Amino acid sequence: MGVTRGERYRLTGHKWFFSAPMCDAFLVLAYVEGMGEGGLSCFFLPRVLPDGTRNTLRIQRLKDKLGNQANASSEVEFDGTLAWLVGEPGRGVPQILAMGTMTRLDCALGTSGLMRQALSIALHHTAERSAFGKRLIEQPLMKNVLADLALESEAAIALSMRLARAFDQQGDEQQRLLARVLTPIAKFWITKRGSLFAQEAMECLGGNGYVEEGGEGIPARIYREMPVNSIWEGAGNIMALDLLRALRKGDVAAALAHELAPARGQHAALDRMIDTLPTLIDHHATEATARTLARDVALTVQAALLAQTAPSAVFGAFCDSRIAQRHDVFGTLGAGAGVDALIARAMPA
């Protein structure tokens, strides 16, 4: 979508949530007078005007948030604030969503990074802490939890990095189509799993993980930070609906099928999922079941990526626990999952 700077407007009104007020420029949505509900347009609002004077941007207060506390959010008042129209009048939402696509990639990458950090802390703690005559990492139940977290972390990294590669190669039509369909999938699924992951990793440290005294409570901070990536740039329902929009175009669905094809023949449960995916898309292509579709497509893509990038033990354990059966709680891997190998692969250097 092309971006052009249009005519200048003055904005008047109150904005209840205004992200990063310390920045030099902002994109905001506002109604153009006389256009009614159809006049919601996108504007470029600079902090400093071309003549060097400050724009009229009155910060009313800073928000007290659950997490993301180092990044200010505020409540502001516009009083004849100068801003320039971006794109076409009345097309503000499509314009700003197109610009926010890259940030959805950031949400998936950021959550994957936080998962890896939380896992590394859990692995280090359990390798050092002893209980009942053994190190925690040697206890069977803890092994299962850590191995399961390692699986989740690797799958999240595989999907977010695959999406990043699609963004980097959008000159290729196949990659452009993949970026279109993988963006809502990765944003939805990885960020949804992030909060559950952080809670389980924090639990590996027991009460130590829950304490934030003296700024040392990194697992607790990670836990508070996780939900913001799910909420920013379109929460879960928005992502599920965006996936529906993407899959209604036949070329996007074909690009997805092409991406999954190399994984065929490597695991029976994954083969069945790939074979039934067209039916799933048709059956769940409704607003009421869009989240189910987003979950199933995400798991299928993650499994297909692990088939190409991970050892067979990792790929097999993921398919057994996420595709062959529904994964409802961490630490429920089957007896043949090879938890020692999974933990060894995930251990920080």
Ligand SMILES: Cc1cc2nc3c(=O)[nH]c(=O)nc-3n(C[C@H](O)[C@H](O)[C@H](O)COP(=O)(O)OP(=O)(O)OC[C@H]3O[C@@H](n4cnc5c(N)ncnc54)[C@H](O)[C@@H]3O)c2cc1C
The other form holds:
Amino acid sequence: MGVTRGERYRLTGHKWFFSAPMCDAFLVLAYVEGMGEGGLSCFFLPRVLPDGTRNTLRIQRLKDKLGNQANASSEVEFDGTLAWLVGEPGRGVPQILAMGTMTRLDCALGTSGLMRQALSIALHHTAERSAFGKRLIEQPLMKNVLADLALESEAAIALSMRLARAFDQQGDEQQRLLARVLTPIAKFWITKRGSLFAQEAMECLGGNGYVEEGGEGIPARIYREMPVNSIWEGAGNIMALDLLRALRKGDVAAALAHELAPARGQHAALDRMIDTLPTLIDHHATEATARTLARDVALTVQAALLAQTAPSAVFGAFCDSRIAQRHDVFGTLGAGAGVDALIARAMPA
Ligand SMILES: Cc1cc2nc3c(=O)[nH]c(=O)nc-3n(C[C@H](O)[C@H](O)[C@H](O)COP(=O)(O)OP(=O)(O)OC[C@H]3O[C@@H](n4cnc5c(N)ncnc54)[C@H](O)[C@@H]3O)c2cc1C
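Structure of the form predicted in complex with the ligand, given the form predicted alone:
Up next: the whole complex, starting with the chain shown before.
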């Protein structure tokens, strides 16, 4: 997309969310007077003007948030604030989405990182704490929970890193199409799983997981942080609806099929899922069922990635628990899941 730094405008009005207000420059959307609803445009808004004076930027208050405390979010008032048009007038949304798409990748990567941190803390705690005569990590049911969390964490990392690779290789048409379809899928699914994951990892520490003091507060902080990645940069429904938009372009569905092809022939349930995906896409290509589609496509892509990147114990357990069956509560892996191998792989060296 060609970006031009264009005409200078004065912005007036209230902005309800304005994060990181200490930055030197911002991109904001605002309506150009006289263009009506079609005039939503993108502007570059510097804190300091070219003549060295400060731009008018009135920070009215900082938001009091559930988590995400290290990132200040404010409400601001623009009052004749100077800003430069970026791109064409009226094309603000596509213009800012060029950046927003990257931050959706960040949401998926950030959530995967938080999952891995929460898992490491849970593994460490359960390896040290004994209850009912054994270390927690040796208790069969805790093994099931930890192994299940490890599976989820590995699948989240595989999907977010695959998306990152597609972003890195945008010059290739297959990768560009994949990035288009995997962005809403990864943002939707990984961030949705993140909150459930954080709760379960926190529970592995028992009461100490819930308290904030004494250096034990990291799981609680991760738990409070998780939902924001699902909400900002387009909440879950917006991602599911964006997936529908992406799939309306026939070549995107073909790119997805091409990505899944190498995973064929390794697990019967995954083969069935890949076979039925075109029907699922047709069947669930309605707004009301878009989340079902986003979930199913996400799980299929995660399984296909694990077929290539993970040991067979991980791939098999993922397909058994998430593709052959519907996964709900963590710690419900079947008897043949090989939980020791899954935990050993996830254990920090
Ligand atoms: C901590 C934090 C920091 C933020 N920082 C910034 C910032 O710096 N700059 C900035 O511009 N914004 C910022 N935001 C705003 C954020 O991007 C939005 O809050 C978010 O994208 C959701 O939009 P909304 O609040 O307008 O919710 P709404 O659009 O009102 O959505 C509310 C709910 O309705 C659902 N929904 C919306 N439309 C549909 C539909 N058609 N069909 C079905 N469901 C629908 C959504 O999925 C959501 O669940 C921040 C938000 C937070 C929480």
